[in-house]
Each structure stands twice: as structure tokens, then as C-alpha cells.
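The chain below stands alone and is given as C-alpha cells, in the form predicted on its own.
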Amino acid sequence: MVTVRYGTHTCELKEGESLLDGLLRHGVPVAHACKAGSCGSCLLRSVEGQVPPSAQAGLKDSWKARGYFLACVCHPTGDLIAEPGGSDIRIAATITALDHLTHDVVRVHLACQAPFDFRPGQYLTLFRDDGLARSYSIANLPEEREIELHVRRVPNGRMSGWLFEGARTGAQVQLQGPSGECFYVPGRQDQPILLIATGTGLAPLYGIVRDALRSGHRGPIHLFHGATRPEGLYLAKELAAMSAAHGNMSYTACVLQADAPGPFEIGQIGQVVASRFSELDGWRGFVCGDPSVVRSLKQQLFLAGMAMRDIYTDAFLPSAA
């Protein structure tokens, strides 16, 4: 049986189970949001003890070889002495606006205390003050002074429910990371780009496309964005603007319920975008959003001939907690 100690904690884990889920059955509260290994939310150190290197799959090598790791999926061999992820892998931020772009969207602007690298498309870990973390995907460019995420309402959530409605501008927040591979990489400039959000899955793209723009990518780029009704479209002035703007952008919005005909396509988005592209062999394409709607995409444009090295995705996992 292996036991981990945790602060003044020590508990001895089942068979098969992970360090996080030992603890949490111990009542001893640890960070997590996702519990499959993507948010990096229940990030810990190691300060005794070997940690399993799948574990630290997918982290920065500088965290590796301070001991970090990811405590939902850990599963260690051997007795292990861990503590919190530390000050030296968050950075401070303040909450600078908070604007609703739908009924259950708002775009939370942030101003950090220090330097954040990061590659539109990437996310972080946001922290509470009491603990409470959430991932959410950034969707400004590295030049511009805030942080820009888009988080919707989570139905009992926990955290897009206080930054509805009790947070406030100036309150203070910390973010961990960045994290994820789904980013725009310059080269190959004059290949065709294929970008498809459902929700706000539209954030990363919205930091994508516009990197894309501003590093000399000729190639055509489509955007397509979904949502169930009209009213859940949003940046929709902002992105036909844009297309407006480029020559080889083109922005596409779709509903799957609409009362009248507007400026958008009416239709499950995979159907819409089979419908323009059916043969998609050497392109790049990048799809973010409802995890079940990302895998069917994943699928779809892989069976129309793109490379699967070429598809860049994101699944907006919902928190287990």
C-alpha cells in the first residue's frame, strides 16, 4: 500500500486509484478542475519520493525538474511526500473588466504582475483565492496589455457563476501556466487553414486566426463558428470585420435553430463545413469546443484527407468538481 503525505496529511492510497482522488477521499482539498490530465489545475510537488513520468507528461521541462506534477494522474509505485504548487509557477493578475457578449458569455480582461509567455490558443489555469481553479483558453496576442478570456456559464458553476456575478474589477486572481499545443506555427504560409468552434471554443481560434493574419499567412483561411441559436453567436461583427479586412479570410457562422433567416448557416457545422470543403487533403486545420462535437470533427476532417499531424484541437473538458 503507498502511502502520501500532504501537508499535515497522510493517507494511504487504494488500489489503482490517483494521489488526487486518495486525497480528495481524505477530505484534504487539493486544486482540480478537469481530473483527466489537461488543465494542469491539481499541479503539485514532489518533495520525497519518485513520481511516475507519466505524470509529468506535457509539462514545461523546467517544472519537471523542480518535481511538479499532475496529482489526477498520478499513480505512484512508492511512498511520496508532496506539497502545493508554489509561487514560482503562478504569477498575480487583477480582474480589469468584465463585459457579457451573450446572456451566458463574458469576456474577462486581465492585467498580470508579471510577464506571461504564451502562444494564442494556449490556456491557463486560473486561481480563486480560496483555491477554486478553472482552464480557460486565452484569446488576445502576446502584444496586447491584458489577458483576454471568454468564459460562459457553467449551469452551478462554481467559478464562471462568481465571475457572473460576484466578481468584481480589481479583484485579485492567480494564473498558472500556459498550456496546450493548439497554436499557430508560421510556415508553410500558403497552405489553406481550417479553423471550427462551437461556443467558446471560438476563443483560442479568435487568438489563432488573428496570429496567423499578423504573420504573413497567404494561404486561405476559413473560420466557422457555432452555437444553437443566433443569440449565442458572438465577435460576430468583430470577425466579419476582419474577413472584411483580409482577402484570404472568410467567416462563417452557424446555428442549428433559428426563427428567420440572418447572417448565418443553419445546420449541424460539420454538415456546413462538408458542404464547402469536401476534400481537405494538405491542410491544416484546428477545432475547438464541446468535446463529443471535437471528436466527430477530428474524424470528419481527417476522413476528408487532412493529416491527422495537422489537426490541432481542444476539447473544453467540464470540471469534475
Second form
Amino acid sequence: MVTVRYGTHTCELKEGESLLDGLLRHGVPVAHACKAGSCGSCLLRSVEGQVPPSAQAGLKDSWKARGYFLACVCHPTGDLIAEPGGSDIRIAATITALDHLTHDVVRVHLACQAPFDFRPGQYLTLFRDDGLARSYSIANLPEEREIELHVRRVPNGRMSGWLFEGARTGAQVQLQGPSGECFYVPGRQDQPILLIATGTGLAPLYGIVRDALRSGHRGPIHLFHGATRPEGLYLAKELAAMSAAHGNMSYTACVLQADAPGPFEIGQIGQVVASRFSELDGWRGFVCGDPSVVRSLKQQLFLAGMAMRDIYTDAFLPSAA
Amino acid sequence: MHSKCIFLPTANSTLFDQLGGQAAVEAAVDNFYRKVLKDDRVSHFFDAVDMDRQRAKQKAFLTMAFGGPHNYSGKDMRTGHAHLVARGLNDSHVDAIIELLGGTLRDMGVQEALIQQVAAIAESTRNDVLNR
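Next up, the form predicted in complex with its partner chain. The previous block was the form predicted on its own.
Time for the whole complex; same chain goes first.
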């Protein structure tokens, strides 16, 4: 039986139970969201005892060296003393703008009070002052002054509901991160690139496509954005203008249903992509958004000949809380 | 004048060396996994939910079948496939995998004699894989 001490709480973990689940079962409040080792909300720091390497997978080396780990994927094999993590690795930020882009997407702009380094396409964890945490992809470029997030309103979502209705500009939040491996790596500049997003999966791709263009990527860059209905599309004008300004970049909007024709394709995004590009040997791909769509598109791209190492994905996992 | 240094398989070099070692595994794994996913006889046994993890498993399998360093034991083979046997995994599926493995190597231009050796290694796991 493994015993964990966290602040003033002591609890014994059940067989197979994660440290996070053990703490929550004992009523200990710990910020958490995805419960899958990806969002970074439940970052804790080990003060004493051995943390399994799997609980530190994907963390920055400097964080690992300081004993940081993710409680939701931590299954300790021995006793552990942990403390809340994050205060020394989070930076304060101010909400400077909240723009409603569609009926269920709000664009959040944040001014950071300290430098925040990231690669376009990575994601961060946003902490409200009460400790509520959720992760969001970063849509802007590093040289732009403010962080840009696209937040989809989740039914009964506490953070997204707040950002939609309760939050005001000037509100203080904290940022932790960045995380994620879905970004443009300079090189192979003539390689064709295919980017596919559903919903707010557009956020990371909006950063990645601009990162590739400003890095001087010469190969064709094809961006597809899918939504259920036309009113779910956003940034369409900006992306059409980007395509007009760059001869090697194309933008295709795609909806499942529409009452009338418009500047979009109608159909499943995977089929729309397949009808345009069926042979993808040598291509690079980026797929972000709904997990089941990401999964099936990843397989589609792979079967069309894309090498697995050239496929970058970010599946937006729902919060388990 | 420089003479080119060419690696020549000798009587002593292992199957793994003759196939090209870890680089050959890396070159083969995407193609093999693609063949498996496209083959209706066996694709349903290959969980496509976590493709990266699945690819890593294929890589470990190919490394073993290519005669390379691996940590597979007969017991691992048994426990690793027990849930698939329960779902109907049988000789015909093992036959299909060995066929797809051969096809992968033929695509890479590997000589038939070496392909037979790889097939023999894969064949040697049959009873463990099928838990009998």
C-alpha cells in the first residue's frame, strides 16, 4: 500500500489508482481536467520519494529536474510527499479582449506579464484565480504581443462558460506551459503540407500555417477547416486573404450540412480531403480538433502514404471533471 | 584514389546485419503497418486508436523477425495475444501476417533467401502467439 502526503493531507492509494484519483477520493482539492496526462492542470511537485518516469513524460527537462510530475498519470510504487506545483513556473497574464467569433467560439487575447516562449501550435494551461484549469492551443505567433486562444463553449463547461459570459477584460489569470509536439519544424521547405482542423482545432493550425509561411516554406500548403454548419466557420476572411497573398497556400472550408451553397464544400471533411488529395507519400500533415476525427484522419493520411513521423496531431480531449 | 567502403555480408554476419539492421526496420515498419491496416483478413486485430503505440509494437515485432536484438519471450507472446485469440485469432491470420511481412521485404528488394529466414523466425512464434 502506497501512502501519499500532500500538504496537510495523508492518503493511501488503492491498487491501480492514480495519485490524482486518490487525492480526489479523499476530498483533497487538486486542479485537473483531461485526466490523460496531456493538459497539465494537475502538475504537482515531489518533495520526497520516487516519481515514476511515466508521470513526467513530455515535461520540460527543467521541470523534471525540479520534481514536477502529472498526478493523473502518476502510479507511485513507493511512498511520496508532494506539494502543489506550478507557482514558480506559471506567469501572470491579463485578459485584454474577448471577441465572439461564432455562436460558440470566443477569441481570448492575453497580455503576459513575463516572457512566454512557445512554438506556434503548442498549447498552454490557463488557470483562473480560483485554481480552475483548462488547456487551450495557442493561435498566435511569438512576435505578436498578445497570446490568442480560440475557446469553444462546452455545454456546462465551467471555464468556457466563464470566458463566454462571466469574464471581463482586465481579469487576471495565470498561464503554464507550453506543451505539445504539434508544430512546424523548419526544413524540407519544398515538402507539401496538409493541415486539417475541425472546430477550434483551427487555433493551432492558424499559428502553424503562418509560422510555415514566414519561415519561407516553398511547398504547397493546404488548409482545411471543418464545421458542422456554415455559422461554425470562423476566420474565413482572414484565411482567404492569406491564400490570396501567398501563391502556395490554399484554404478550404468544409461543412457537414448547409441550407444553401456558399464558399465552402459540403461533406465529411475526410472525404473532401480524400477527393482532392489521395496520394500523400512525402507529405507532412497536421490534424487538430475532435479526437475521433483526428484519429480517423490520421489513419487516412497514413494509408494514403504519409510517413507516420510526418503526421502531427493534437486531439482536443474533453475534460474528465 | 579512394576506394569505396562497401559493407559485404560475410558468412559470419547475422541475418539482422544482412537486412540492414535497425535502419531496415525503420524503413519497413510504415509499409508493413499500412499493409496490415489495408488487409481485411487481419486489420480488425490492429487497434487503430493509438497508432503510435501500435507502430511501436510493429517495430518490435519486425526487429525480432529480422533477427535483431529483442526482449520477447514465449510467455510475452502468449500474454500479449491472449485477448486476440479470444477474439478468434487463428492460423489463417498468422499465415496472412507472414505473407504481408514477405511482401514488405519484397517491396524493399530483399532477396528471397533472406525473406525465407525472416518467415521462419515469424513462424517459430506461431504456437506461442496462438496460445497452444
